[in-house]
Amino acid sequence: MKTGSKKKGARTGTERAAPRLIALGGGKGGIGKTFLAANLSVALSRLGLEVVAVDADLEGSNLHTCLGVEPPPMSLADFVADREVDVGKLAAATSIPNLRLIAATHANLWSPQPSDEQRVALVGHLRKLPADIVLIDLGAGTHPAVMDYYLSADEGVVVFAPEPTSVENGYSFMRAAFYRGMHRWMSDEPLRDLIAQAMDQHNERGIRTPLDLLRAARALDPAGGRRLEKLVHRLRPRIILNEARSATDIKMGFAIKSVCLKYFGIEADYLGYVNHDDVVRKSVLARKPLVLSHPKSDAAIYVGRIARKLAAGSFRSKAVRPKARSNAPAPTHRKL
């Protein structure tokens, strides 16, 4: 029986691979996380990838502003309030080819965060979106909703700024993700109890770092400890340093990578840095992504480099290939 013609080489909805979920988090606000989420989303879409940018910060939605998009009539808040169960309908088109946005505007300030069940359902919906990459801009801090989105993503990116408060809170973010992930993924009751105790930094066992936890787990249950070590590798964070002003700032990314290995037992990936650039503020004030408003600026070029690194995994599973690099000159900033 003839079922209708199909364009040669076209992929059907059932054939399309699930999108990669990339979560962008950070220990505190004001480090440029949403700026990076917006510009990386645009840069990825300009490489030929279908991108859905998701604003998961229901208590401080700004992603639409950084993208220069008017608040859409429906947002993630409608899913949380059970006014819309189909997350796909919340993905609004933007003026940027290949880029759609799920905003987080109009949240119910009395109860903005989704329940545990809604968070699980949301991630399931995001994995079914017709896209190559779903980039999730997380809220600041270590709220359970933030941690669950970060842990549910295929890749977690942690943004740091070269200042003590950001570094300290960034480590707290990764530590919280480590413990929550271990507690969620381990089914062994004795080890779950051990992890719960370790979450209290003043615990009587003297567990102060994730590496201390692994040692205690091996002593308590050697087989369970080995399983825990394998799970640790799922938490490999990818690091971006924003607002770098000097060579010392740039090296901070490598220092964070070393600390992850020493105290977390995790091999982190330093994706790169974005230097401090006065045009960043101009782009934010103009409500236009930097990679569009000032594509030849140093910061925009560095964002583009990071985007290409993030895109590499998607291109390995797609027929498309990155577009040729622009003729933009190499960064001229020499103070770094």
The other form holds:
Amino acid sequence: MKTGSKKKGARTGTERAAPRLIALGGGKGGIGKTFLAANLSVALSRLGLEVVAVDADLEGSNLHTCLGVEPPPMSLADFVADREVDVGKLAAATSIPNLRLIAATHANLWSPQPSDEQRVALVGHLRKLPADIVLIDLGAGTHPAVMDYYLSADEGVVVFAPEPTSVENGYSFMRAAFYRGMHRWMSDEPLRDLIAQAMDQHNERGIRTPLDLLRAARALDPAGGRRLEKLVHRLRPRIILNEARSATDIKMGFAIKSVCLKYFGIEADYLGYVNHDDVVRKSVLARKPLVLSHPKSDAAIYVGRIARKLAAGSFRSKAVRPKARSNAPAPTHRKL
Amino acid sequence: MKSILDQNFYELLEVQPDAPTDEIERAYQIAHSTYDTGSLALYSVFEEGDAVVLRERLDTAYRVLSDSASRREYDAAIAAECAEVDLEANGNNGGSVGPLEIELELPLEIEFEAEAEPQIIASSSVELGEFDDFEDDPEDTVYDGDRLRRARLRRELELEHIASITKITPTYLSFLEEDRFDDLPAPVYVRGFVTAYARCVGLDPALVARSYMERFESTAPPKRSRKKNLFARS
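Follow the form predicted alone with the form predicted together with its partner chain, if you could.
Shown next: the complete complex, the earlier chain at its head.
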């Protein structure tokens, strides 16, 4: 494949800008994260972008199934087991042009998750992949590994479904990202201590909300508190509302955006919604991405809309970048 | 980043200070459904106490900003406040939107009806369409408290009913009807109250507000004593 020629020589390193890392999470399982990751990857690749889809869910891997590809012989599990140190070599070609997959199959059942050092190395490798977009499908929950990938990414997408269980887990996910991110990015020790204390939800200081934390930080150290407030802006979740069945459901995206601002003090973007559609189940049963099996369905059209919004950032940076590759395939639908 | 209590009305409704009326309307509709009791989007984040405060603040924000006269007055108050803060804090706070340091002169002992079902009070809302058939009063009618009460009684409305729609406490509504100007809060709020009241009883809000405010402002003491700030930060 093209990958082979690209890898030759140091030339590519100078010509290519680093890919955008987009992490897609949402706390709760079964709300369509992997479905969206698979279909957005395909839709983005069809816009002419080089995409690497990464299955970071070592304990519940099925991105390959949603993409309709055979489990590749090598996966992230080989990286975790130190059998393969170059993550780039794990990116397997798929039948879909411009799209490669780093799967998470055959994980070690005794200890599936990578160590702290491996996680850092993994993100470093992903940043060096010759691609425009690296889309990371996160597992459910707020495991430190999940949050690390989310916080390392350039953009974080949080998927919600209009049901209390998803809303609760989605906010838990954002809360975890907030405190972990602040702890990770803040360099002042006293404030790091404060943040660590606040992560205990029954903390003695009575810090209940992110805003409480910022207030306590300002009281402790006004200058540090201001720095902390600036760091908050690095979190800018992009919300997708999946399985929308009514106008009320669709409007919930705006409501979540407002809650992000009023509760977390963070700006969020409402990227879009995907409606509940029986063809989604059909496509999963057929093990074929919806955008390929039912391209005219409403759900596929909505996925496409979200993909174009996500792609906008890449096209902007592509325009200023010197010509990336002469043999790039002609983009098909650059409707922006 | 400011807490809800420090945000000004524009920040609360998440609109720009120059947002047109229809945008404020839309923003309020979204906020209203977002922070309504039982709203799914609030699940597991806001505690009920916080949500009640937030709903009251949003309603006040909408009441003030949806009326062009009270909005102008509010804008002037913010601008004055900004200038003051700039002078005091040496430009430390000099953003385009100032913090809400405007004194809300709502005495502590009078509380909003927390249980009252909040309703959208815009004349454009369908539910209140029935209230929109204005009386044919001549342009120069003087709308004093007595006249307001008569309009209400003609429609056989109880004060409590108006309170539940406008979310203005019955106490304030009765102050309005009795022309007890000394007991009423700052003009910016009274204008909002009168406008909402007029809408409910089927009078032209603009006419009523103009007439009522004229009398209110000519008789109100020039420098009103600053009462306890309900939303004061500790």
